[in-house]
Structures are given as structure tokens and as C-alpha cells.
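Only one chain is included here, represented as C-alpha cells and corresponding to the form predicted alone.
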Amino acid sequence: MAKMLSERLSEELERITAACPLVPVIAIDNLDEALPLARALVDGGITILEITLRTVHGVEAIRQLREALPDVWVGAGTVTTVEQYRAVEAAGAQFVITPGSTRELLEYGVDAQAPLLPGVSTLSEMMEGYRLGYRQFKFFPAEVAGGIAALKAFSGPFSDVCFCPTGGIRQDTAADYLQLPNVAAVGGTWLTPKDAIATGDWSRITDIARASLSLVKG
């Protein structure tokens, strides 16, 4: 019989996704930018940081941010293997987000150190995690996979499941997703525009974060 997701991990993931409605999807191209970028987001009210493994600096950025920002949830995104999962846990990641789901990742996540938010784009994928006790998922790529209409349809047979949709969501559409009862938070790259990072325009990033939170809370 397969192991089921531990209650500790399920509750911890609920606390994390409840901490902030917006989750910036962050790719670190230059390690020196990690801390000023994170601080700019935090100054704008963001309390969850998803550091992706899309670049070689992801794991070290997680380690540095965990040390520098102890009051912020710092986790790993774009985790695709159990080996990467273990590596980000060792770096101090407080949560793990995957773009899709494999049985190996789901089974590792049921009693891992850091809670897993598995990525899904269909009900069939979601049901693989559901049978192991997962009740929170990343919906990716949200816009391509059906967006708000798909999430409304998912709520019929699975009213006890919550999602964090990511992929194609913009500042002006985030609030529409968050109005759905089965959406706990939304993720996006609009919070970290590459041109602002390249020029070190941290105040602009703070302004974007603050404005985005105002829109979704208003």
C-alpha cells in the first residue's frame, strides 16, 4: 500500500499558500541580484518567494535567501527530479513546486522535509496525487490549460482541492483567478520583469508588488 501524504506537510503547505496571494516565479541569472531582488519584493508586501531551478544559481540563491530573510517563505520551483528535490531541501527550501508530476516525485513528497506543491494540467494528473493524499496543486500552464474555465470545472468533482495557477497570468488577471473558491494563490513572472532586474531598478519591482497586492486584495 502506498504511503499517504503526512498531515504535517499538508498543514504546512496550507500555511504557506495562505501567507500571501501572490507567488513571484523567480529565475536568478546573476547570484548578486538574488538578495536585492528578494528584498524589493518583500518591501512591496510579498512574503513567499519561489526560486526556480531554471538557472544554475537556483540552489545557492535559496541558501542565501533563507539565511538573509528568516521571516519570508523561501522555496524552490521548476524541480523535476528527486535529486533536485533533495538538493533544495539541503539548501533550506521550505517548499517545493514542480511544473508537472511524476510518481517518483509524488511518492518522495509524501514524507519529505519540505512540502510539495505538484504541478498538474489535467484531472488525470491531479488524481495521481489525490490518491496519495495531496489536496493542493500547481495548475500549469494555467492559461494554456484552460484557465479560469478549467478551474471552475475542476471544482465540481473535486471540491476539496485547491490550486495555485501559474503560467500566462498577468497583473490584471490575477484577481479574477483569486476570486475562485478553489484558488489559494497565483504565481507569475510579471512581478519580476527582466528589464528592471537588469538595470537594478529595485524600486520599480517594489512598486509592482505593492500595486499587484492592492489589486488582488481590493
Contents of the next structure:
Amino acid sequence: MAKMLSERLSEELERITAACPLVPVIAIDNLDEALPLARALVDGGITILEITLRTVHGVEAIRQLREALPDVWVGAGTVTTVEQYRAVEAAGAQFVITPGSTRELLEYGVDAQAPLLPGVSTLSEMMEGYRLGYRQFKFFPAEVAGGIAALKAFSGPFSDVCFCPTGGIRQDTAADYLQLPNVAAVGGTWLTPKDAIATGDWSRITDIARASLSLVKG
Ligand code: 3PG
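Structure of the form predicted in complex with 3-phosphoglyceric acid, given the form predicted alone:
What follows is the whole complex; the chain from before opens it.
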């Protein structure tokens, strides 16, 4: 019989996704930018950071941010293999997010060190995770995979499942997603515009974070 997701990991993931309604999806092009960018987001009220492995600096950025920002949840995104999962755990990642789900990743995640938020875009993928005890998923790419209408439909057969949609969500649509009872948090790159990072315009990033949070809280 397949091993089921441990209660410890399931509860830990619930704690993390409840910590902040907005999850910035971050790609670090220059390692030097990691800390000022993270600080700018935290100054704007963000308490969770998803550092993606889309650039070669992802793992090292996680290590540095964990050390520098002990009061913030720092996790890894765009993890696609078990080897990467292990590497980010070793760097101190407190959660792991995958764009999609493979059986190998789902099985590794049931008793890993850091909890897994598996990515899904269909009910069949979700059922694979559900079978192993997962009750929270990243819904990606949210907008093209059906958006709010799809999430409402998912709540019929899977009323005990919660989602963190990402993909195409922006400042002015985040609140609509968060109004759904089966949405715990939403993520995206609108919180970290590339041009602001390139010019070191950290105050603009703080402003975007603050304005986005006030929209979803209001
Ligand atoms: C992700 O991995 O969550 C997405 O790339 C974020 O999508 P966005 O760039 O449309 O916000």
C-alpha cells in the first residue's frame, strides 16, 4: 500500500498557506538582488516567498534568505525533480511547490522534510495526489486552465480540497480568487516586475505589495 501524506506535513502546509494571502513567485537573475527584493516585499507586508528554480541562483538564494529573514516563510518553486526537492530542502526551504505533479514527486512529498504543494490543472492529476492524502494543491496555470469557474466546479466533487491558484493572476483579479472558499492564497509574478528589479526600484515593489495586500484584505 502506498504511503500516505503525514499529518505533520499536512498541518505545516496549512499553516504556511494561511500565513499570507499573496505568494510572490520570484526568479533571481542576480544573487545580489535576492535580499533587497525580499526585504522590499516584506516591508510591503508579504510574509511568504516562493523562490523558483527558474534561474541557477534559486537554491543559493533560498539558503541566504533563510539565514537573513528568519521570520518569513521561504520556499522553493518550479521544482520538477526529486533531486531538486532534496537540494532545496538541504538549503533550508520550508515548503516546495511544483508546477505539475509526477508520481515520484508526490511519493517523495508524503514524508519529506519540507511540505509539498503539488501543481495540478485537472481533476485526474488532483485525484492522484488526493489518493496519497494531499488536500492542498497549486492550481496552475490558473487563468488558462479555467480560472474561477474551474475552481468553483472543483469544489463539487472535492469539497475538502484547497487551492493556491497561480498563472495569469494580477493585482486586480487576486481578490476575486480569494473570495472563493476553496482558495487559501494566490500567487504570481505581478508582485515582482522585472523592470523594477533591474533598476533596483525596491520602493516600487514595496508599494505593489502593500497595494495588492490592501485590495485583498479590503
Ligand atoms: C507560477 O509559476 O506560479 C507562474 O509562472 C506565475 O504566473 P504569472 O507569471 O502569470 O504570475
